[in-house]
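This document starts with one chain, in the form predicted alone, laid out as structure tokens.
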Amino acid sequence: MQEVIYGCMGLGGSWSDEPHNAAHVDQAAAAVQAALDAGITLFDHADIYRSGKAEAVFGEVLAATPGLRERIRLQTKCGIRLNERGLKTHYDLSREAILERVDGSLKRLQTDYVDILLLHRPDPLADPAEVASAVGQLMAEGKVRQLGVSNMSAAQIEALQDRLETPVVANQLEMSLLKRAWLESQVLVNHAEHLDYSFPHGTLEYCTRNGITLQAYGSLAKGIYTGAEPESPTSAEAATAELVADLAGEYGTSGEAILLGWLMKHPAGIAPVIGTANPDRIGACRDAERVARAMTRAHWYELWVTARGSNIP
């Protein structure tokens, strides 16, 4: 499904273990309302976001708003552990970890189920049969309705899918006008330059062919093209910001909608994930689908070539 998704990583305060407070809940409530006003109904979480506080403040908003859970869809992720057992980061998609982390997310979110569970990153030690067993149990118990992945290649999804009894419905990847490896890999086949991009070639095609929705995190490029002021912007970034502003004026919309519309114009059916907690910036994204339909091929290519700072082959 092609839609804009609200990413909740910015909610809940700091990434420390310090508890959230009422102001953080108010911030979450304002962000949720702005997203709903913009027509967004899918909200993206992960168990690690803000050390669990992103889910916790969202759960308080749900509990305080009768009928909200029935109006929205929730997805969360598991598979990354932070600051445990002497390691800053490690991955864990063992059966026990999946069951434990989903139960923790449900408790924080104050809901009985999530619509989609995403496996956050590939775990080299994961046994696909064990993952499938955990997912099957969660679905049988009604705690998870659909399964997705994040940061996985076509080959990794295929290997997992061989053991699953449910289809993988989504793959969340970093995709934007700034982070273009997903796009460059499509056109730099048979060019030495393709070695500069690590995106696994064929993943977009595999997902499209198998009905797996591509969810694009980082889709607003951290505001670099829409008002943020990096310390030392490159000439390409400065030129792209100017072009985005010009096109926003031409299409009668916001710079944010231009960036999202550019992604959604791609025939793979990309669903951008926006991560801002600013209600005004959330509202600025409401026009993305219209822009995707209206954007000309020439403008789409102009944005790409300007952002890359050189012509395509």
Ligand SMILES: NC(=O)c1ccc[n+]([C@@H]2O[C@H](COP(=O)([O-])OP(=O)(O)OC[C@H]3O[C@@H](n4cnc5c(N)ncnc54)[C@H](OP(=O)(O)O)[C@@H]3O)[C@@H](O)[C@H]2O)c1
Second form
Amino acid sequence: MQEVIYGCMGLGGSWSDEPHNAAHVDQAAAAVQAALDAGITLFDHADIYRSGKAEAVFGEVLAATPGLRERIRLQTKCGIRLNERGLKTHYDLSREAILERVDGSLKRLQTDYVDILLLHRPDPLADPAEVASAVGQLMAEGKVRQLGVSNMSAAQIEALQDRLETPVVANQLEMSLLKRAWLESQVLVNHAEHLDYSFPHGTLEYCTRNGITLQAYGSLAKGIYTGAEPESPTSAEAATAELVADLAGEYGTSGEAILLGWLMKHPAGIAPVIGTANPDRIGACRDAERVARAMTRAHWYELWVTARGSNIP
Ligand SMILES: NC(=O)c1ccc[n+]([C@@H]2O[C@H](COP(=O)([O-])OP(=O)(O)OC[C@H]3O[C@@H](n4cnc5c(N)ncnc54)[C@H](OP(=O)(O)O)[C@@H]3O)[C@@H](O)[C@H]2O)c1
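Let's see the other form, the form predicted in complex with this ligand, since the form predicted alone is already up.
Let us now look at the entire complex, which starts with that chain.
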């Protein structure tokens, strides 16, 4: 389904173990309300966001708002471990880890189930049969309704799908006007520049052919085209920010809606995940679908070529 998704990575305060406070819960409540006002009903989490505090503050908002759980869909992720056993990051898609991590997320979110569980990153040590067994158990227990993945190639999804009893429904990848490997790899076939991009070829096509929604994280490009003012912007970044502002004026909308509309115009049916915690910026995204429908082919290409800073072949 093509829609804008609210990414909760910015909620819950610091990434340290320091506990969250009432101001963090208020911030989450304001962000959730702004997202609902913008027509957003799917909320993206991960067990690790802000060391569990993104889920915890969201859970407090859910508990304090009767009927909210029924109005929204919740997605969370497991598979990454942070700051454990002397390692900054390692991956863990073992059966025990999946079961334990989902239980932790449900507890923090104060809910009985998540609508979608994403496997956050491929774990080289994972056994697809073991993953399938854990996911099957979680579904049978009613804790998880659907399974998706994140940062996976077509071949990796296919290998997993062979073992699963239910279809993979989503693949979350970094995709934006700034991070364009997904798009460049589609056109730089048989071209020397293809070596500059590492996106696994055929993944977009595999997902669309198999009904797997492509969810785009980083879709607002961290604000560099909409006023975030990076320290030393490249000439392509500065020119793109100017173009985004011009087009926002022309389409009677915000720069954020131009960025998201540009992604959503792609026929793969991309669902952008927005990570701003600022209620005004969340509201600025509400027009994205209209922009996607209205944006001309010429403007779509102009944005792409300006962002890449050189002509396409
Ligand atoms: N699957 C994965 O591996 C993965 C990885 C990363 C993220 N995600 C998901 O995707 C979501 C979105 O990703 P993201 O947060 O990295 O990307 P994003 O939506 O492109 O960027 C959001 C960040 O940019 C800032 N920002 C946006 N516009 C701005 C502006 N005009 N001026 C100043 N700052 C601005 C926001 O700050 P403010 O809050 O102040 O607006 C926020 O810190 C996350 O919340 C998470 O749910 C998934």
